[in-house]
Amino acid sequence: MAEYKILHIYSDLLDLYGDYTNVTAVRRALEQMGHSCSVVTAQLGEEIAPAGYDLVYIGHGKPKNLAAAAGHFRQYAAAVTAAVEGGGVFFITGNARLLFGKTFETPDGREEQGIGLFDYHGRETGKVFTGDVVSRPMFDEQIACYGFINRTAHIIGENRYPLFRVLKGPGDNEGTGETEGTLYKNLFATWQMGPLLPRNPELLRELLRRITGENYAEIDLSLQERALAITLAEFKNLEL
């Protein structure tokens, strides 16, 4: 048995629409497997520090909330840039992938810096958008995934590597695009909420895979199989 953390970071800030539950379905996906599993949290006006945690979870928040905790963050940015060279692992949700580009747009019109990691910028516009989509992940183009984006921001810029090649609905540019989502190393980031590694399986698996290593063991998803073997078939006229 191995023991793992998890390092939920502005659990209380950014949380919208019960996406914590990406962590819960972590945390009991390693206890399934026979490992021991505590989640940190690291709120704002307190330290960040990714190292040595197996994973680092952002969620997404009302956008006057990202911009809240953009000051913050940036503080943190040599540690998390360090941390995502160096192989961690990162599950990003929502809005929370702007603070990783170079600048986003708040409500009020002012311009926040990210971090810097990736080139591409955020922009605002005020209106709520939402989408349902279906998508395949570059790292295994044979799996269909599902999610739900519901936004006000896009994402503007290259983003160079993406996560998703998208089937259906919205991908990272307004309107319909072709991707969605980041996959850089081990940093996973994507504007769908549903949650979305309870909606799907075998991205969970990969997650898991990478956090465990040789550590990892096949769990029973059947009923997770099942909920998004429904979902998809709703979309008759895709061919999955």
Given for the second form:
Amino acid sequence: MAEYKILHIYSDLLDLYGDYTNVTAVRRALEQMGHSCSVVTAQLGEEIAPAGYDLVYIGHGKPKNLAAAAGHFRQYAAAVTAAVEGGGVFFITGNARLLFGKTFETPDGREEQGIGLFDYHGRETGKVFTGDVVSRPMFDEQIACYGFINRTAHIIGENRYPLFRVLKGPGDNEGTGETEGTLYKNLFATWQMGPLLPRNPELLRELLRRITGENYAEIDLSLQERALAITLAEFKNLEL
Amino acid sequence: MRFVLAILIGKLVRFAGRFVGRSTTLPGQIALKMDSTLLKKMKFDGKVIAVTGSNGKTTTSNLVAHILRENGHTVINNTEGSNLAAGVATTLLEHCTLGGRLHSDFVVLEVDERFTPIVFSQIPLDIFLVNNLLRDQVVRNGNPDIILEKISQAVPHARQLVLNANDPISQQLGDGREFVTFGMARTGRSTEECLHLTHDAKVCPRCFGKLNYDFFHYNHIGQFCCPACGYHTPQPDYLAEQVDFESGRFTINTLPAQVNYTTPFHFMNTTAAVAVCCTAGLPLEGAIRGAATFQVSRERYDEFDVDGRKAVLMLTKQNPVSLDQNIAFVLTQESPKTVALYVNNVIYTDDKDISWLYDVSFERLVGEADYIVCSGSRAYDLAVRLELAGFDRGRMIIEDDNKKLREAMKRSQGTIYVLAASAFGDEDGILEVLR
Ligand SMILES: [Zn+2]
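Pass me the form predicted together with the partner chain as well; I've looked at the form predicted alone already.
Following is the full complex, with the preceding chain placed first.
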């Protein structure tokens, strides 16, 4: 039995549509493996020190809230960058991705700086875009994942480390036959939002492998697998 | 001339539609197509009152209309199915003269949040009530800030604005102008901590610091105060106090009042409706008296029998707040009980997103519901969610085939509470097999 620690950054500020359950899913899975797991939060105004955590999570938030986070998050750019470069496991959903890029536009037309770990920029459209996404993760292109996108901004600039090859739904650059998200070292980031890990058992397993290393053990996710299979089967014109 | 013709055709379609059952929006659609400035040309002899917000629009607008009628006024009002622009047009077409004049003392309109700017840039708006703003299903509304922005475009058109003193989000609509507030003091059901996962104001909407609450009524509705910027619940102009959930008695500004459906939500809706009617010129006593005789519509609630067991159907919208309220009702009922959840794909878009289920506080049912049934096209996704909430696999009955549902239900026990989160009419699937 090992002890694991999760850092959930901005759990109050960036908190939309059940994103918190990605943390719950990891915690439950670790407990299922027989390990213990604790979750620590860091809110706006508090110090962000990702070193020493087994998983760092940031979720999707309202665009105004994200803009409010940017200045604070930048103060910890060095610590966050060092943690990512050092192989720390990160899971980032929704617009929280923009905090890791160069710049992004806010709803009131300002430009905020990200920590510049990646080269992309966020462009605010002011229009809500929602839709189903079916994709294959780069770490295993045999797998299909289901997710949902709800965003008012999108990413422009080169995405050198994509996480998903998109079969249905929009990629990072709004075209077709595209890629989406970021997988860089052990940082997973995607525009897809909500309960991504509860709904995608293989994505959860990959994350758990990276978190636990040699402590990894197989767990029963058959209910999740069946639910995903039913969902994917509804995309009748996709060969999955 | 085009205007008169549009009205005439609209009225005819409305009349014909009564026999084919498609009359809530079609006449308005057709008339608006013939004359896109139709709404702008309507003439109102009386006052126009609009009700919008995330939850409770229908009940509250019906309440406002009821109170006004009880006080001797003539009122025209729309119904839930007709709260978009074409629906509003349909309602007005039905009641206007061929010259487009509406003679009633009041026109009370329930309007979908997203459609408030388009409707009220054309129709004069005397009193505008925004009940509350909570997260809706993601596909429908994006996020609460987007809805806030939409409604804020309608606000300048309103002569008077009525806002919820207990809602830090929608109250921002009053920034920079005068407004009337309603609110509710601490009740026996108020809580120190938020009971619900859906809490859209964990941080202050003005300064993004942590928002403190003295108590919560439901979700993020309660008495709040921001230690960083000072944003706080104001002293409401219309305040509900002394709430008694047993008898339905309470007071509004110390005058005795009464409701016959006793949820925190309904006490607040009633106070909102009274605030609106008083703003419209009614004396407080008369408004309270009118509210006391209001019967909550039972359309969304039905009792029937399933193989000798009592079953209660509660239709719920596909949003967490609506389902949370039905769960709160189930929690007040006696054991043994089975909760049968019926969840399909997203209405209209058929998206397979169920993220909103992760914002519903199913955790509250753990240890309270003896069995929980997962049904509808998203039954297995629902089961995954419920397992995460802490339900034991042995307490869950998963059946996504409607035809097998009745048989599967036999493994459960007690009164069955059917919570159907679906479109109107879509619940037929589950009702057919259960009835
Ligand atoms: Zn504040």
